[in-house]
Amino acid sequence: MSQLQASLDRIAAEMAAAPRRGRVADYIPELACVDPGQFAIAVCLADGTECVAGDADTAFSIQSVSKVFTLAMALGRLGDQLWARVGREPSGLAFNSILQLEHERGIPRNPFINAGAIVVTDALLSGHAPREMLGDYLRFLRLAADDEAIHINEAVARSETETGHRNFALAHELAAHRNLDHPPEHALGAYFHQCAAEMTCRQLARAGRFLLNAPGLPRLLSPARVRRINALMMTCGHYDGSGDFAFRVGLPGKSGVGGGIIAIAPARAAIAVWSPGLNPQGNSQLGTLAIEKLARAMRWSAFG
């Protein structure tokens, strides 16, 4: 544990001094005001031990990191039926690309690009009002993190609704191909709210423990489905930067344009980082570097 804490402290100090921090997601007005100078990292080991550094108790908008949790919910509720509506292959294109969706006739390439996540949210709405579905989502997050304080930031959700024109285009394209069971505005309303959940790095690392498949942890999902989610995080979790993340870090991970990343060292630890500045692929620039440094220092890799 002393080695882990020392590594986190060293990484946090290096990231605080980094001159190039990326660019915040200024196309979402509420995220445009976030201070890019902030940095946080947290690790939760399989036995519940926590080590943190930086702004680990500052809440941030998890954005597309939410897709890990809604996918887990959808697999728990629908099982393999979900794969009739969304694929499992890397996209190789931007997270909000409409070209691929049109070319592939309304079947999103994977559940972590925006179109795929909208389909997953639409599937979760089946038999539920949006408010009920979001209530289930918050309960899942709070159970996974063992923290009732997690909430949805209504101002961020409203900001995304007012400016999410490309997501509306994706939803209408899905509807045109009959891959949306609810009106686009209902599916998107739930989707924008799920992305607007706020968590700290400490909470996010705790919430990721169900993906460790380690003995003694609460089972929120079957071990087989946990393995599948980790596989998708490895191949698709960073959009068109997924291959580079897998090459550099060697761990399953999922990013969000709020600057957060969750990564999993199977059977060992859940890692959460946050640095609001993004690289050109929409992934946290310093967060990616920090996880790479941590994985190297601790010799954590999914590949042995």
The other form holds:
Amino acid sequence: MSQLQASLDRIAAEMAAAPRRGRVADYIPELACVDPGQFAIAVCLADGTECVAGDADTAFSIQSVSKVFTLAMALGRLGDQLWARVGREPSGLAFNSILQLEHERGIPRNPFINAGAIVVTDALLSGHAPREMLGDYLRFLRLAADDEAIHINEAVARSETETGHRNFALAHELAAHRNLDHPPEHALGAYFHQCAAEMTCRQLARAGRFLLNAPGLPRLLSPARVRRINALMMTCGHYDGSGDFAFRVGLPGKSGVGGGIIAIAPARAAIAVWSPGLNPQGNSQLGTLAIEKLARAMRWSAFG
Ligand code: GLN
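Give me the form predicted in complex with glutamine (GLN) now, not the form predicted on its own.
Now the complete complex, all chains and molecules, led by this one.
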């Protein structure tokens, strides 16, 4: 058995026995009933080798991990124009903070906090009906993961539409500052649906391969833009927990409140983990620990 597979098996066994698993997100009612006992990890190496452990073929709500894919689509489509509408600095605040957006006059700090991601989705809607934009998004995910089975969970999207008051507040604040081209309910309809995409860890690790910048892998974006997305994942991918993630793991990563995380060992491996319990910053508690252990075992770091 490879060292990688042995590490994954050991980590999955440790995580299965972990007593403190964090808290499942319950502000989206449909996510509140997910069993916190689940854990999965998957790695896709640059040469195409896949290794998995735990519930790696169980689909979960990718939530904010989706923001990596929509950012890649928006940069591919609009290029650097996007940066007139959204910044590139860590926020140091919760992913759904309203405070900062008002203070900074409707320009979100970065594309990974909710306000920034809503702007990115609004930009993708330009010239497209929401249904078309979501069709393009699903095509992107399926192409990246090389898997046609990826779909959006309508019940999760509906659940968030009914309860997403903070996101409505953010979208209206963006509109008040003329940083939204579409009505808030259209931009949010698309945003809630993108977050409600379901993927397994195996699919997510495969979909992350385009972020490796390694030869022979699907090229969905220029290498220069891939580097920049990785830089933003490192500095902003875990909200006000980004510094801690960079310190402990040393790899660019992006989390979602469904408990998923994607992390990139540049030129080497795309890693996906899932454990639904979250830490106070809204990032998967055991997912973070598992990637930390894997990066240490494999000596993977963005810092040499
Ligand atoms: N759909 C979620 C929200 O907007 C995504 C947040 C997250 O995953 N951090 O609140």
